[in-house]
Each structure stands twice: as structure tokens, then as C-alpha cells.
Amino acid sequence: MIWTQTIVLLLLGALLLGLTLELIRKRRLREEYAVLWVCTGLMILVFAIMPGAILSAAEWLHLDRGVLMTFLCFVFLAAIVLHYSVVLSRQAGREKALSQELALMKDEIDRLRGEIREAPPPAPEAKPKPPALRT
């Protein structure tokens, strides 16, 4: 690999890791969502530091280097899609449960308001007489 490619990959990997960690630190990205991005940054750094790893993996799998890189990109994108599908499914379940709970609470509030409107006014309580003063 040409040294300029190595430098660009090192900078790209370090930038991706730094950006991911900064977004986590600022609470703009949750840790559970950052795992794929941290792994991606680490893989870029590994491939930049050890470019022979790509060639060895391609040779071991009997694939062309370009095909292997395309396959790795496909696996990465599939992992992202699967991860976010799980997250969206979980959120949809929570939203459904919250909507049902809200509907039950509204129904109970309406029922209680109806009971208050229909209830006769309470009878005034007799005030206790003060004790007679002795003189």
C-alpha cells in the first residue's frame, strides 16, 4: 500500500474513533449505538497498520481483494440495518405500551370526572358548639 493511502486510512480511522467518542461524551450518541462505529474505526486502523491482513484474508478465503472489501462493506451495512431494526422494533413496542397506558389513564380520568359531576353536593356539617364559658 502506498504511504499516502496509509496516512489517509490512519487519519480516517482516528477521526472516526475520535468523533464517536466525542459524541458519546456529549451524550449525543448512546454507547449501545456506538459499538459498530468504534469497531469500524478500529478495523480501519488495523487495515492501515497491517495492510497485509486484507491480502492474507483474501488469499485465505480465495477471494479477490476488491471482492473481500465489498463483502466487508456489505456485512457492515447489514449489521447496521439489523441493529437499527432491533432498536426500532423495541421502540415500537414501548410506544404501543405507552399509548395503551395513556388511553387507560384518560378513560379513568373521564370516569372519575363523571362521578364527581354526578355526585350530590355534600351536606353541610353541623359546626360543633363551643363549650360554655364558666364565670
The other form holds:
Amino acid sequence: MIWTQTIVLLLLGALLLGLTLELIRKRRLREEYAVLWVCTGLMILVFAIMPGAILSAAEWLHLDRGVLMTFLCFVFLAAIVLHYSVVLSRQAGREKALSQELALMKDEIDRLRGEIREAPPPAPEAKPKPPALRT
Amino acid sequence: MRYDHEDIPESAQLDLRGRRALVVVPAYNEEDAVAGVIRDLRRHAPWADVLIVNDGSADETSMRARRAGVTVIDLPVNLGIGGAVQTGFQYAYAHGYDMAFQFDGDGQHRARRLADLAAPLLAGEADLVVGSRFLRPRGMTARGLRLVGIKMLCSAISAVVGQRVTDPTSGFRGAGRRAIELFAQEYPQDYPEPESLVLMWRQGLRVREVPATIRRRRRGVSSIGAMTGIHYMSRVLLAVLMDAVKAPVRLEGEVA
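Given the form predicted on its own above, produce the structure of the same protein in the form predicted in complex with its partner chain.
After this comes the whole thing, all chains and molecules, with the earlier chain placed first.
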């Protein structure tokens, strides 16, 4: 029983780590988030190798092992979702600021273009000579 | 700036005492209304420059506005009313305007009445002036559930800011220099009209309401219409309460 659990957890942890590394390799996952998943994978491996840890923690808290595991999973998922909500809010703010900046700059470019078109061509002698280099 | 000077009635003139005014018109798919709105502004508020903020329209809003001879800012994506209006404030701030007015692109506001908003700003009596439909009810007002919702919202915002507010959802308003600076940097996204009142209070700026009437909208639907009564109100209330506890914004120019 305990051996099947260890093997399943080991496979799961290894799979998660492998997948994370593969995603990094393909540049589909930023390191910022990769750290989170590498840590998660390592945690699973720790639980796989030391199944006693979770048992003694459950005993210490006077909780059933299953209840403790469910609780930990819930906290973990809630923390990740909250983190993503924060990231999404930040992204929305940045996206808005970028759109506004872009739109305002487009207008500025149009205005400058108009000014250049209307300005008289510069006299050829007005072209400043590059200053002589002194060494 | 191509328009008939003879066409402007004498009464439309307003002495700005050397200050510059901008009317920001957020427009999302308003190709049928936008030219009329510009004509109204040119005729009845010739003392203000006009800026159309095209909020990622899929129709000919931008082209028709440009053809009418005003400056158009084209947002690359649809940001919603809050983001569009804020872009207008950013433009006003960058170009050194002393007053910036918000004016709907669907033709429900009257350009003639902009002078009422400008007066307290020119006198230095307020940083933000809001045209209220309910201070002296005339013309179009709200009915039924919508009215109940607005009343409750009024009570809540009045309680938060400690000042009587009668029309928190009014999008007919004018901002002075300090409000322009604030809004250029920080402007609410979800329910900008009521939320900005709380933001103003949070920053210690002065809000003043003046009576205003609006027209029955000729085209398009209210951004509020689909979410009537209780749902809209509870969302706004939540947003307003969240605004009330947010830390004040430190403006870029200020010393820490």
C-alpha cells in the first residue's frame, strides 16, 4: 500500500518536473512561474520519499491524514489562483497604459508629420558641419 | 479648424480669461452620431477644442470624426469608457489644458450647457464639476428600478464623501487642472463616473454639482441599461466601498 503511494507520487513529481523543464526549454514558460512548479514538483518528491512526514504532521495536528492532505491541496490551489488574479490585474493595468501611450504617440507622430510636410525645406548651407575631432 | 464663423451664435462665446479648454468625447461605434456631436460642439461651445477618443470602434467613427476636422485618438483595443476617458485626460495633461470636459459621443449631452460646467472651474470654486439631472429635474430623468438604484447609490456615495451627491452616474462633467492631473494618472475602470467621485474625495479635491438636462438618447443603448437595478447597484456599491479604503494616489509631481 505505502509502496504504491510512493511510486505514484514519485512518478507524478518526476512528470511535473519534466514537463516544467520541457516548457522552459521551449520558451513557453517564464522562469518566474517555473520556480513555482519546480518547487511543487520537489515537494511531491519529498512526500513520496518520506510518507511518514505527512503522517506525523497529521498526528501532531490531531487530523485525519486525508483531511490534512485535502486541506493542504485546497490552500495550495487557492494561493495559486489568488496569485494569478494579482498577475492578471497587473497585466490589465499595463495593457491599458500601453494602449493609451500608443494611441497618444500615434497622434503625436501624425502631428509631427504634418509639421514636417508644411515646413520649408532647409537651406543647404544651413547644414551644420560636424565638429572637428580633437584628440 | 474648418467651420463657418458666421454660424456661431453670439451667446455661445465664453470668456476663458486666457485659459484653454478641451472637450473629450469617448466614442465606441458611434459613426452615425459623431459628426452631429462635433457640429453641436462647434456651434455651441466654440471656445473649447474637441478631442474624439475612438475606443477601438469597428465602424467608421474615426474616419467621420477626422473628416469633421477634429483631433482623433485611436485606441488600438477597446478599453471601455474609463480607459477611453482617461486617455482624454492624459492628452489634456500633456498638452497643458486648464479644463477638460467629458461629453458623450452618442449625442445625449448638450454643448450649450458646457458653459454651466465651466463657470465654477473658471471661478476656481471646484476641481470637478458634475452636471446633475436631479438637482432641478427637467427633461429626461430616470424611472422605476433605475431611479431606485440611483437613489440608493446617491445615499451611499453621499455618506462616504460627506457631501450631497444627486447624480453620481452623470457622464457630463468638467475637470480643472488638479483633477486633470489626477485622472491622467489614476482613473477608475469599472464604473468610472461614481467611482471617480470617491477618488476625488480620497485626494481631497472639491466636487461641485450643477443642474443639467440631457436629451433622450437618439441612438445606441445605455451602458447601464442591460444591467438594471439591483445587480448594477450592488456592483457599483462594492466598487465604491473598495475605492473608499484604497490608499490615496501620490501624484508624480508631489514630494514624498
